[in-house]
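So this first bit is one chain, no partners, the form predicted alone, shown in structure tokens.
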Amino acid sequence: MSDFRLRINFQKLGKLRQLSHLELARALERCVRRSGLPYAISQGFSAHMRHSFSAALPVGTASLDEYMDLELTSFVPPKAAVSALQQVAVFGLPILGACYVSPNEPALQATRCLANYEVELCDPEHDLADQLLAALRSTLEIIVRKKGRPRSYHLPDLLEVTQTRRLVASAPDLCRLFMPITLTEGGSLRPELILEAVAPAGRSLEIVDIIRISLRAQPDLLEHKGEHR
């Protein structure tokens, strides 16, 4: 294993937010061997970039706060580095900072576990966003059908009720929500499907945008986070 292991922050924008989590980590691959950082291969048949990624967003969601790590066979200084994928990042992949973690850090996967989203629904007679909290925070299982098939979750396991709170519109026919939700090994429930399981009987909802805002749940490993916006 490499002692080198950089955490690199990063955002998924515009129509790049359409890539799968496949598709992205190749988008960002290539701009690795682009920049000329010394990564490290994995050893065996199928030789591979070292690397690692948080929790994979789902296809058509945006994020402003995405974390790659990467191993490295030498030290490069962070804004070194940063600068090198800078110059070359895709764009709708802009790189905002990264800074070192040591090796035995545990997985991103299992250190950011928390996501902050932002919904912004249709709301034309102005008292979605009201209900929607409401039965929220009155609701305790709801039901989602995945893979065709119906199954119930404890809504609080899910969804940190009390900081889930209305949001500045963009425009005055929309609402906009704050959604804290639980990451965790076998994945999450996007936001769209918690909504449409505690939204009103017969009304249906029409999502406008989802952006994860960001991913937290140990204080913020990036020093350098902010200074190449």
Given for the second form:
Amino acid sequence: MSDFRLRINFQKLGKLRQLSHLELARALERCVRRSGLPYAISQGFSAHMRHSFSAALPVGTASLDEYMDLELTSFVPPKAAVSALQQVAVFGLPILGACYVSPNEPALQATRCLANYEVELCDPEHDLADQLLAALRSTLEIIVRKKGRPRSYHLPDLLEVTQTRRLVASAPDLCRLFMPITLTEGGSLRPELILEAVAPAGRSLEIVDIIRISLRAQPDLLEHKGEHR
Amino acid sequence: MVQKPRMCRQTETPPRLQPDISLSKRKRESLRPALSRLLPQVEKPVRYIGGELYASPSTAAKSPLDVALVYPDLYDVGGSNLALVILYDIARRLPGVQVERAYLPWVDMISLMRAHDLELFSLESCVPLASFDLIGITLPHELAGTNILELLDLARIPLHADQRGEDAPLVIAGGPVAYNPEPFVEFFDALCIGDGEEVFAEVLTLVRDLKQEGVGRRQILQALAKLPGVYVGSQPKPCIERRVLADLDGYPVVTQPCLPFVETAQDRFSVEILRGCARGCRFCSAGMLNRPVRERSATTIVRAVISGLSKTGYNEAALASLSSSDHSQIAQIVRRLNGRYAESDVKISLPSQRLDVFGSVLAQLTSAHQKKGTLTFAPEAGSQRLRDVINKNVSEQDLIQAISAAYRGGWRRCKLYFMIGLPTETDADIIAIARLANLAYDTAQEAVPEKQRSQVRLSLSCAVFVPKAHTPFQWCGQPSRLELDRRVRLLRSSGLKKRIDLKWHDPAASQIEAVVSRGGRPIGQLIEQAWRRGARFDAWSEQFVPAAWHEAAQALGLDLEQLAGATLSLDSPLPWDFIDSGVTKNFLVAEYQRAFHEQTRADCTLTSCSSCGVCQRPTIRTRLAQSRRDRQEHTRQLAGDSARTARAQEAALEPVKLGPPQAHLMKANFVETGFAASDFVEPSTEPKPAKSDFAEPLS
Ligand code: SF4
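After the form predicted alone, can we look at the form predicted together with its partner chain?
In what comes next, the whole complex appears, and the chain from above leads the way.
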């Protein structure tokens, strides 16, 4: 493990929300290579860049707050690293900031985080949002099919208490739900799966958009967040 | 994979050609909102979003000439196509030209687009394809015809050039299959013959200027027909000369290609290190149609790789060409690049290697990561006799040395390409394939330390011989499908070691390839009728519907078996006679005759000119970075003097006396050697061989 573990904060926006986790990783790897940063490579037969990512985002989900840990072979001031990356970044995957974290810190995937999702869905009769909210607050157990098999989850373990809803002024037929979902190493559930599990019987959900708006952890994933932005 | 029956297109969503489309110009308006609604429902939506680094900016504004470059297959296949990379670069440098790309969507997306009335769009600006002024489509192989109709239909552009109105885009084709343009001529307003670097900018500039002057479609086509290397079906010319880029080294390498997010077939930075191959394999159209050999210099290549890798961020650079190991400075290039990237995760790959020059030098030079991959060699035929017929100019000893060097050098996986159905092939030649593969396997086993022997992998990939226009074998027929099936069964029961993986091309698809490859205008009808019966993505084994083609042939009164299998007489006129590839017909005839006398012809870059005719044009000549003969000497010393080289040199020095061809070899039918079809198990319950990608290993 290298001594210089740079934690990079980036976003996945617009059309690029359609990238899968692998495609996103490949795009960022190329961005790192273009930037000329002294990235570390794994030893062994097939050398590859040493990096890791925060919990994978599904295809179609945008994010305003993503993290990548990149190991460097020498120290580069975070500001210089961020500007090197920004110069070669792809439109839609902007680099926001970076800081060094201790090599002993747990991997991003292993860090318990709270992911705040904003889900936008069609609500032409203006009743769905309330029904979903009530269901989310009262349901204890949900059954979700994962890899073809039904699995049961204790909802209060996954979902934090508060969910607010806001009607979008410009599009009155849409509603937005804010869903803070806990991510653990053992995995998590995607917001649409939770919503589908609690949806009122007979109503199909038309989800327009899902954005991960923030990823929170104790302590913060990126120290002094404002500093390098 | 078992072939799924597919319904005819008419019973699915019908293709719809908008009758009014030719009357008014389609507006350049964004289809993005409609597209966004469909994306959550399709596999890999990233295929349809654009937004790649180095792609043209998205714009709603019209430019003097809007050009769309289209690859008639999935983005995953065409996204890294080197020809399109070059053409895109040419177009984006021209003032007044806005260039964008489009690919054929996958079947799930096509169904949704038809169901939701969404027409085919460009990736960059997501505007209708029909709103462009010019659409350039590459014809990568013979099976792409139905995909071209599928994409024109999806784009709501009339399928036939003569149905397109004043405002419809000009649809122009180019690429390897355009050298026999007749089967496709009705679908295109014009076809470009030869190197795109020469002709494409001329076409775009001409159309841009004439459009700006307000000149009509007919006159534009007339003007296009006057350009050398351009074929306009409605304005026939007695002869069309293939355009040739004289100096590849002087032509800049594109170091900023669009960077796909999708993992494409060749997901790496590619530099074309040389163009052309003068080895002279008699079945190979690429070898005949890309002469003479033109190399880039080691310094140009090394600089291009360094610049391209730093601008793209790829972790692999491919030294691409028809035969990369033939480059006169290949050892130097690989050494310099491996030295430069020794301490990094960047690999340098050499996609096509000749087994006779894969000396121990190259094996050592290629980096360790690459050895995890599969090394491929193409002996093409099992017996020396048949390799001489096809002019492969490699010996068994060459193969054994290459395999031994490769496995000793650290490789553990090797794939050997063979072809069945070649002219004069007998059962003995088929059995020889199995024998040679077994020998290669034993050699590989011996070359690795005892403990690692279980890691040795060897696979065989058998293509079917397809007679191609402009090759010495253009007059030869393809064996019937039943016969090809029998030969495949023979190969499978010829004692091939169990641990050798065998895959083969589907003879049914190869038959269509043969029909299209040597077809005239009526074959255009066949393509259209097959498409109307549901054929598309014919190069994908799980999508290929032979019944669509057979029904189409029946409806048109065509006999596919006869078209593919006919042995043509040397003096019969051929539909592509008016295309002058540079290689003379006399040379092709001479090569055809030498084939049946089992006489080889040496590579002109290693010996002397064999008068194929290409270099008769002014400025066109073989351009090597340094003499290949020195390098050949060097390789020979290292790899041990091979019988092949000696034979090739003899062949070059000795004038060939041609007597009457041996009667039994000229016969199209097959020489039996004591095996009958009933000796072998019917393969009906077996997995269908994958066509384009050999995806299905047969156990
Ligand atoms: S004309 Fe001679 S030198 Fe030129 S490609 Fe043909 S054989 Fe080679």
